[in-house]
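In the form predicted alone, a lone chain appears below as structure tokens.
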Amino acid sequence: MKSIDIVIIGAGASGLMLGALLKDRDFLIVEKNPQIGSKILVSGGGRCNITNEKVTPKNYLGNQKFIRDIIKRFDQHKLLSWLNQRGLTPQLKKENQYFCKNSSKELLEVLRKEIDKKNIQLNTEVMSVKNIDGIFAIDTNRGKILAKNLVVASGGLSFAKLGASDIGYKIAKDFGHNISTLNPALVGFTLQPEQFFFKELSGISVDVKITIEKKEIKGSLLFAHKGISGPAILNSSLYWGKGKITIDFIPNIKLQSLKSSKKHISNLLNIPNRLAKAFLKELQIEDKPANRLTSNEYQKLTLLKNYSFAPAGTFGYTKAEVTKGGIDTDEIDNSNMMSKKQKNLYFLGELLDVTGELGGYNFQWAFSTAFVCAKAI
């Protein structure tokens, strides 16, 4: 059986980018799904948030030096230039996020054009991997594949309906790697019984400031049937383990300035009226002119500035954008993405213990790790 020079497990963002950068090499991408780029197609509401105008290590949870060294070699400017040269000019939306102009298919088509069809093998599920005398023996549902170099780019556990699996973590463990605790991230929170009144507010969105330990996150919060979601909550889930979060539901309001007003409280808080009245009911405060608030009622009202509670949990992997945790980055050489435990074994993207915030950071990470690997391999 012939040994292929490079086998890439996974036809997601990092695997496809690596293939695009290795188009003159002897390589094969093996993909479990019947199509490539399933997660790319559904991301960003079908328009794919490719990257961000401002990308720094601080936008990621993980070893900051490890992240910095990789991002600087293929940052958002280099990625956008690479895409522009191939006819794709992402559009700047939501202040600093780059999306495909019309559809995620535009990005997928750019990557697909760079890769010959013979270099992609679909409907191929990897079962296990062994290294025998310097050659990787990859057992799949379609037989054995031999490779001199193996790149694992199979992604995390999110979006099981799109074929997500834990094979990347299994391979890492089999070769002696440590895996930090895996959790759903960029995902909504479920609620304790004390916050069940939030569910009655489903559909309402409000700008908030959330504090988790020393981390502050600003953005919109969306009340949902299952709990709370929206960009601010999704980013908060990245930094939340267990314990309390604190939400300022009126970040642009100074309550002290309202004390003398003759307007009703619900009209002064600059939040949707239904939300204001729900909070007043929960706090047992009559909706009346602010200047008639008792000192006790005013004290209760300050809870809107620092509403603290512990989420019951998250919506789980079925709703999570990404997987938090992964392969210990101390065990990966960030100059080439190679394992420090097994020569010619590489890991990319979401499999590593690096997770970006909402806003294109995780796709940027996938593309940056692929670039670093391509230059070295």
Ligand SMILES: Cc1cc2nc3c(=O)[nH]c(=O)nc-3n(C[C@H](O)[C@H](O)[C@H](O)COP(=O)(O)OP(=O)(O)OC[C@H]3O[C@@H](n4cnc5c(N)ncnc54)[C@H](O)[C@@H]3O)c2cc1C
Second form
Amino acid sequence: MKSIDIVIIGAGASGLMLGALLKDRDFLIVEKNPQIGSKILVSGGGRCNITNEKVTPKNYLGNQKFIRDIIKRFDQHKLLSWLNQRGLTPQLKKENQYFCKNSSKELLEVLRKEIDKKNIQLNTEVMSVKNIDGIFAIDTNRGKILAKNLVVASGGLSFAKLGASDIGYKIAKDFGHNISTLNPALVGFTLQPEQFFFKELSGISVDVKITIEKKEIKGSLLFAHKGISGPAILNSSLYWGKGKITIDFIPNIKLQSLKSSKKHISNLLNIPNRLAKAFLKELQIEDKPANRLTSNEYQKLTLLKNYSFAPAGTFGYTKAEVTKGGIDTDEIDNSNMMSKKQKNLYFLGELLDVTGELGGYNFQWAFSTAFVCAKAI
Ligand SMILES: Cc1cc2nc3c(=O)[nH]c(=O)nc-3n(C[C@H](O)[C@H](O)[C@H](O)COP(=O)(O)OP(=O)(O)OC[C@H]3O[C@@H](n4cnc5c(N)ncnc54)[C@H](O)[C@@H]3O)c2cc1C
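In place of the form predicted alone, the structure of the form predicted in complex with the named molecule is requested.
Following is the full complex, with the preceding chain placed first.
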């Protein structure tokens, strides 16, 4: 049986970019889904947040030097120019984020056009991999495939319904790699009974400042049926272990400055009235003119600036955008993405212990790792 020069597991963001860059090489992308790029299609609310105007290692959890070296070889400007040359001009939107103009399909089409159909084999699920005398024997549901080089681009654990599996971590472990603890991230929080009153506020969105460990995160919080979500919460989930988070629900208000006002306190907090009233009820403060609040009531109100609690957990992998943690980056050569444990074995994208914030950083990471690998393999 003839071995293929390069086999890539996964037709997601990193696997497709690698395929697009490999062009005329002898390679095969194996994908378990009946279609390519399932996560790309649903990402960014269907318009795929491809990258960000400002990308620095600080936008990622993980080894900062490892990340810097990879991103600088194929940063957001190089990615945008590569896409431009192929007819895609992503649109700069809020928070410096670049999106497809109308649909994620635009990005997927660019990648698809760069890869010959014969180089993609769909409906092929990889089960396990062995290395026998320098050749990778890849067991799939459709038989064995042999490869001289194997690139694992099978992504993280979130959204199993879009094809996610743990195969990449399994392969890494089988070849002696360490995997740091995996957790769902960029995901909402569930609540303890003390915060169940939040659930009645479902649908309300409010700008907050969240402090978690030593990190400050600003952005909007969305009250949801299951708990709390929205960009500020999703980013907080990157830094959350099991402890407390502190939310300032009125980051632009100084309570002292309200004291002389004759307006009702619920109208002065600059948050949706339903939210103000729920908090006043919770704190057992009557909604009355601010100048009639007692100092004890003002004291209680400071809780709005300093609301500290421990979430019960997260919404889990079914809702998480990414998997936090992954393959130890000390064991990967960042000049080519090759394993330091097994020659000719490469790992890309979300599988590594690098996780980006919300804002296009995770696709940027997937594409940068693919570029670095393509130049070397
Ligand atoms: C709902 C949602 C929205 C998101 N929105 C954004 C966004 O707007 N911007 C952003 O930067 N990031 C976003 N992300 C994160 C981003 O999609 C991922 O970080 C990125 O796709 C990771 O790329 P990857 O190549 O590592 O893996 P993936 O893109 O997940 O690709 C892995 C591929 O491997 C295949 N596979 C898995 N197991 C096997 C197997 N055993 N055999 C064969 N194939 C297999 C999978 O089916 C998949 O096609 C979003 C994620 C989700 C879930």
